[in-house]
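Quick heads-up: it's one chain on its own, the form predicted on its own, in structure tokens.
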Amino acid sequence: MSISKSFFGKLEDGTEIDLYTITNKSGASVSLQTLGGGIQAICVPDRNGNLADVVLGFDAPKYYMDGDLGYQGLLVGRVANRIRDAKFSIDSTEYHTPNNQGTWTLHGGGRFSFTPWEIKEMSDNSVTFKKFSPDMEDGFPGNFTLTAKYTFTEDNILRLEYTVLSDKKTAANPTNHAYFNLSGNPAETVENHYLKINADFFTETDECQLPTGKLGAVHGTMMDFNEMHKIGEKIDEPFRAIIDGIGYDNNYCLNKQPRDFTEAAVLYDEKSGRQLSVYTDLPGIQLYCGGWLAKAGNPGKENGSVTFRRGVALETQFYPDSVNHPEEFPFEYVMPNKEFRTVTEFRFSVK
């Protein structure tokens, strides 16, 4: 396993963004940016062991400074999703958070994904970063401290654990915003992607997908992904939970103990013959295809622009405005001075 650092860009006001990329024996390897703890690029193999680029991005950090490119590969915090009315509440007091969609929060107002990070340590297969955010910042409680360690390993599984520590009772939700593509083919969509997601339920929600507190069952709908199907099998069928034009973007509950670290999902390229399956500790997952991304216009990197349905996001998570439905949804505050961990693997593969 060996590290290497390089120079990314810079922002508009100067500062410089920095590429960490551990490579393993095989040749494959991840690319991570200071920006926003993002990964960059995740090259590994097909059946027939060509290297290809399998997440979407852009080849200058200014791209990602842009919300309306889909958060591409950025950390998300503190609080993943979506906040209903930009408010919630813990312990009767009520905290109002960023406006930045709609009538709601998304992603936690998008400052963790839009700023750079530190670099906590390093070895030769790892990258850890943090990021603090001081007391009332966007409206959340606590001082607040969230690193993110990746670790990419010789068999190209990369590992990703979030530690959280606050002063105050407060709330977390921390994901990765990567979108995947394993056919390393700029031609390609997701459509023609196989997907398996281990979970029978889904978070209903209004006409804005914000969640109601219910819960929907997948069985029988255009929702249903616990048989393995082309994901452009049914995407633009009609269905409550999904907007026209748009398709998945919806929370998956998963099939398990919320804390219990099991398979989440499964995507498979048949071309390529690439696959990638999702482990979590968490009880959620958040499909999103891509389908609020233009279609035509946007940059990209070598291996496609960042455009409607180029890639398919799997954001583990607690369910969407979990914050508003802590009694209905599986939750977890975090609690004053004591630490929160959460592990998600991507684990690739061929076959």
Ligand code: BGC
Contents of the next structure:
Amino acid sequence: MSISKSFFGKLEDGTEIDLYTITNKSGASVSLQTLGGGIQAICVPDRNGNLADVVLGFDAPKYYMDGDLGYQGLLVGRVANRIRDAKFSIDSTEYHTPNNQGTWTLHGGGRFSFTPWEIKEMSDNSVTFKKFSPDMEDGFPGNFTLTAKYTFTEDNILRLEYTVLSDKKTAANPTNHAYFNLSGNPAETVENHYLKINADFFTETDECQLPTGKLGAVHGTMMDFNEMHKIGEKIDEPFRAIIDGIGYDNNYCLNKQPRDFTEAAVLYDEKSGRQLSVYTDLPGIQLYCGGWLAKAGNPGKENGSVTFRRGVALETQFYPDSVNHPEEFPFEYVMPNKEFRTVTEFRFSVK
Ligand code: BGC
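Beyond the form predicted on its own, can we have the form predicted together with this ligand?
Okay, now the whole complex, with that chain kicking things off.
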């Protein structure tokens, strides 16, 4: 294993953004950027050994900071996904978080994704990013430190370990927002990718994609991915939990004890033979197929002008808006001065 550092680009205020590339013996590599502690590239082989980049993104850091471009590859904190009415309570104290979309908070307001992270540690196969957020920043309680350690292995596993430490009881729901396109060609729609999700239920949502607190059964609906099949097979079926024209953007409730570490989902591209299996110790996973991304004129890596349905995000998480459903949903608060940990693995292989 080896690691190299390079200059990725500058933000408008002059901040330099670095890229750390971890390469294994076979030549497969993962490139991580200090902006948003994000995944900038993952180059893994197809069934003939040809390496290609399997995540969407951009060639310059500034694009990653635009929320409308979809948080591509970035870490998300403090609390990923939606918070209804941009507020929640802990032990009867109400906290108000940024109202950065509709009437709700999306992805904690974006700060963790759109600002540079420090490097805490590094080895020949790992990079640990660190981000500190002071008490009440963006309305969240607690002097809060999030670290994210990425480790890449000889057998093409990208392991992502998060730790959270806070001096007050608080909420955390960190995730990574990579969009995978296993074909290695960002011009190809992911409707042709096969997907399996080990979940019998999803979180029901209202017309703003905010959880109602109820779970819906996937059985007999377009939501069912228990048997592996093409994402595009039913993506445009009308269904109450889907916004017309957008397709999947839903949280699945994984079939397991909430904090067991198990296989959540498998994504497969038949043509290249590349397969991705996602493991997590969190209870949920957001399936988002890039339905809100641009149909034309988007910046991107090569052929990036279209991003609509060109990547599949598989965001491991506590269910969205768990802070407002701590009883109905499996959720854990971060307790004062007690380290909270969670692990997700992206395991790449060929078939
Ligand atoms: C959300 C989408 C959103 C995307 C990018 C996903 O987690 O569910 O609705 O468009 O993130 O912000």
